[in-house]
Amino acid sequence: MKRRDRTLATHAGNNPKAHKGIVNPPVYHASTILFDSVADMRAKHKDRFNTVYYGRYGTPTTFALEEAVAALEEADRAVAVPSGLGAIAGALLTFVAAGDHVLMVDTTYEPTRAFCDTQLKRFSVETTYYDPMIGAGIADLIRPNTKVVYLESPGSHTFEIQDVPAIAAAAHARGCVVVLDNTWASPLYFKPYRHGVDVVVHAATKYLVGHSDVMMGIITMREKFFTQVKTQVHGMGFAVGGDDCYLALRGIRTIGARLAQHQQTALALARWLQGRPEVHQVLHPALPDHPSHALWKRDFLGSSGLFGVVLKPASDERVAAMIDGMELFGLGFSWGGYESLMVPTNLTTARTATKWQQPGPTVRIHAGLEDPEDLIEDLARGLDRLRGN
């Protein structure tokens, strides 16, 4: 029977009958696994990606988490790794070798760009950055040695929505694997496999965990790519501990309620900011005046708590005064936890295929689970400081 997302988030990866009726899968701490015999050891080695064979391959706690995320995303399989960047690196390195070429969206997460420009470059893999709004035009950039077309929708900091089906179709016509970072929407609000994606990465640190206390990444995939991905990440020495898997699985149980509140609060803040004289533009794809709103409305099932704000021209000192005095908006990296955050962003040097030409400074806001009215009051005081009041 097909279950809806909130039901899956509550029950997927959960089998109390296998654990003496315990509702939550227990935490398994394991390195060595004992076998019944040499024959048993050899049999399990042949199926080591799907059974408890050695701690680094995973335990029942790991498998429960991976099962839950795969079910939510409508993927066939999932693999947990120690960080979001680990998921990105593991996915990319699965499909490229020296002499290959990657097409990378220009609005990608900064650590992804850094990985391409340093690690992939060291291994003679070339990266070309492309305009996120290119759509089917991506076909003109695909070379004979292009192995991966990588998307992140919406784009980091600037929140452009990509035409995923058009890009995926063009990529598949040339034999490329389509990889997408789905961290912003989570498996609840965007279903990549309905739109032609082959492999998906998540910084599970963010909405999947949801409590700002675990570093983790998740790679989901179609079945035909599972052995390739698992072999790559296992060969890199990636493994996640049982305690972190347990915390991530616990976070997933409440993701439906949390994301609904993040979405509602972020939209309330975004609409309020649109009316402020200090604000030039709010970068939130669920707002009707966002340039990518039509694509968001066509493909997405909701929006999350993260968005950008372009301020009217102001000095660095005034922006710092605004942020430094915030009481409820913490100044810190990452996002997706229960708390609200605000960081300044520098987009003038963060693009190579496109050019950022907005008139004023930018900040990124994550709307947490606080009362929206309290957050608006904090923002109002911050904008007063921005003006020098």
Ligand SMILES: Cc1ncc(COP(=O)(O)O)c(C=O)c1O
Given for the second form:
Amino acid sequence: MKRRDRTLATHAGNNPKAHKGIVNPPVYHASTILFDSVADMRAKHKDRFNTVYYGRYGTPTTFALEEAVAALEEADRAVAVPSGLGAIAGALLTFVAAGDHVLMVDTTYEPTRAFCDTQLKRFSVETTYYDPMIGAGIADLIRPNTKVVYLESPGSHTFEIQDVPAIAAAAHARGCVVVLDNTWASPLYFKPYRHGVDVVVHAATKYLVGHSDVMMGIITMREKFFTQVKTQVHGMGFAVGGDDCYLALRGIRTIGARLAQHQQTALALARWLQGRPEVHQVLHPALPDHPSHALWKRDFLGSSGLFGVVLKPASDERVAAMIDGMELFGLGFSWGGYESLMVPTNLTTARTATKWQQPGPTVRIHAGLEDPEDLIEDLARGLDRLRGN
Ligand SMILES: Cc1ncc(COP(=O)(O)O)c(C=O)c1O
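Coords for the form predicted in complex with the named molecule, given the form predicted alone:
Full complex below, order starting with the chain above.
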């Protein structure tokens, strides 16, 4: 029977019958795993990516988490890795070798850009950045040695929505693998495999874990890429501890309810901010006046809690006074936990294929699970400080 997302989030990966009726899977702490015999050891070696073989390859706790994420994303397989950046690095390295070329969206998460510009470059893999709004025009940038077309939608900090089906079709016509960072939407609000993506990366650190207490990444994929991806990330020594897998799976159980609230609160804050005289523009793709709203509406199933705000011109000191005095919005990296956050963003140096031209400073807001009215009151006091009152 086909299960819907919130049902899958509640049950996928659990198998109480195998664990004496206990609802959640046990946490296995494992390095050594004993074999019955040499023959058993050899047989398990052949199937080591799918069975309990050695701790680094995963345990039933890891497999329960991977099964749940794969089910939610409509992927065939998932592989857990130690961070979101680990997922990005692992996915990219799976598909490139010296002399190859990567097409990377200009609005990508900055450490992804840094990975391309330092690590990939060191191994003679060239990266070209492209405009997130390029659509089918990506075809003109594909070279004979282009192996990966990488997307992140919406774009980091500026929230442009990419035309994923158009880009994927052009990439596939030239034999490229299409990799997408789906962290913002999570597997619930965007279904990459319905739109032609081959491999998806997640900072599970964000909504999947949901409680700001675990670093983790997940790569999901079509079956045909599983052995390649697992060989790469296992070969780099990536492994995730049982306690962290347990916490991630526990986070997933409530992701449906959490995301619905993040969505509602973020939209309430975004609409309120739009009406404020200190605000030049709110960057949230679910708002009808956002430049890529039509694409968001066509392809996404919801919006999450993260969005950007362009302020009217203001000094650095006034922006700092606004942020430093916030009572409910913490100042810190990452997002996707239960709590609200606000960070200043600097986009003037973050783009190379496109130009970011805005009249004032920018901040990024994560709407947490607090009461939206309390958050709005905190924002109102913050905007007073911005004006110098
Ligand atoms: C869109 C996106 N992808 C990947 C990452 C990296 O995740 P992690 O911090 O788990 O390495 C982040 C972190 O902020 C992110 O925002």
